[in-house]
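Taking the form predicted alone, here's one chain by itself in structure tokens.
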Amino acid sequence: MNLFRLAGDVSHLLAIIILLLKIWRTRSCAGISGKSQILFALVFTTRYLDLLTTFISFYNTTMKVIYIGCSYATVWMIYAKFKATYDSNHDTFRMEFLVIPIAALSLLVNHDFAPLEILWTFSIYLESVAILPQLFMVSKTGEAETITSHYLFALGLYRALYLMNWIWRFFAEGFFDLIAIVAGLVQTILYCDFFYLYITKVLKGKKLSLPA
């Protein structure tokens, strides 16, 4: 495992921990898009079905179980445990506008027309845009809590580091996965404006806001 992938995994895990602690300590999911969290749960479920068929390593299995478990725990806290604090009035992004086209694309553009491969491809495509409901929600409310900003930054950093991982693997191993690279590039681009605002505002002690 190269350093880019390890750093990406750490950043991803940190993002998840930040989000869970934010909700649990404040007893509130205000400012968190439940729809983005549903999409992430769908991403991990469809990507890691190989847990039932293939063992790669203890580390690999552990991280997959953590991602799946934490994603469903987050959805449960938003829609059940702390449902009264969920801001459904601002979390209005239409998930079907993402899921349906991506499902069709994964059937058309994949490495192999096999069930697990199609589901893996679907998860890669979906992850690249799963944050859109959250960014849309922040744009509608006009601002984000500092802790939510930290979560979004760690999540964006994870994807940028994984993009570097794919590039490193191309030069070091000759391994090239166009689907993963393009999807990672799209996701990183979606975070560009947020990265700029995070560095220029949040790191200077100001509250983050996105243009409506």
Second form
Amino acid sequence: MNLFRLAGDVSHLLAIIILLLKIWRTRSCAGISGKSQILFALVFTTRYLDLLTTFISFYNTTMKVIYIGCSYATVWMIYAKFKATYDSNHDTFRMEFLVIPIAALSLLVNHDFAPLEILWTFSIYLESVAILPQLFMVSKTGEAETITSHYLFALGLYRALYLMNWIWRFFAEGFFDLIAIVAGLVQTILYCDFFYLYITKVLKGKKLSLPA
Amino acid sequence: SMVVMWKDEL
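For the form predicted in complex with the partner chain instead of the form predicted alone, what are the coordinates?
Next comes the full complex, this chain leading.
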């Protein structure tokens, strides 16, 4: 465990908790894409099936359980508890356009043609694009609440920190995982435009709104 | 194996 990895995990956890608290405290999920949250729940579920087969560490198990639990709690708040505040008219991204091609890709490009390995690969690929419905929603409405921007920033930062962790691990341990790296790069690149807006606008105290 | 090692990540 190096500092980049730890900071990445903390950033990821922070993102998840920011979103949960935002919805819980405002009693509203306005501006949040339920579809991105369903995709993240699917990502965690398919990746962490190894909870049932392999014990890695107390840290690893705890974080996985927290990620899965929070992600299902978020989906539950959007589609049940605070359903009335869910902005479904603006959440129109078609999930099948991501899930089906990614399922096919994970069957074709993986480390090992075994069920758990294919599901792990699927989750890595899906995670890289799972934020698209949310970014699509922000671009459709032309703005995001400041707290939603903080969520997106923490979530983007997490994978950027993981990229540095992988560079570290390459030099420290002498190997790399091409599937994780390529997907992680794609994921981080998707956030770049948002990072720019976040730094130039949100950090200067302005609300994130896109030019018309 | 190498493949398994990176499964320590989240």
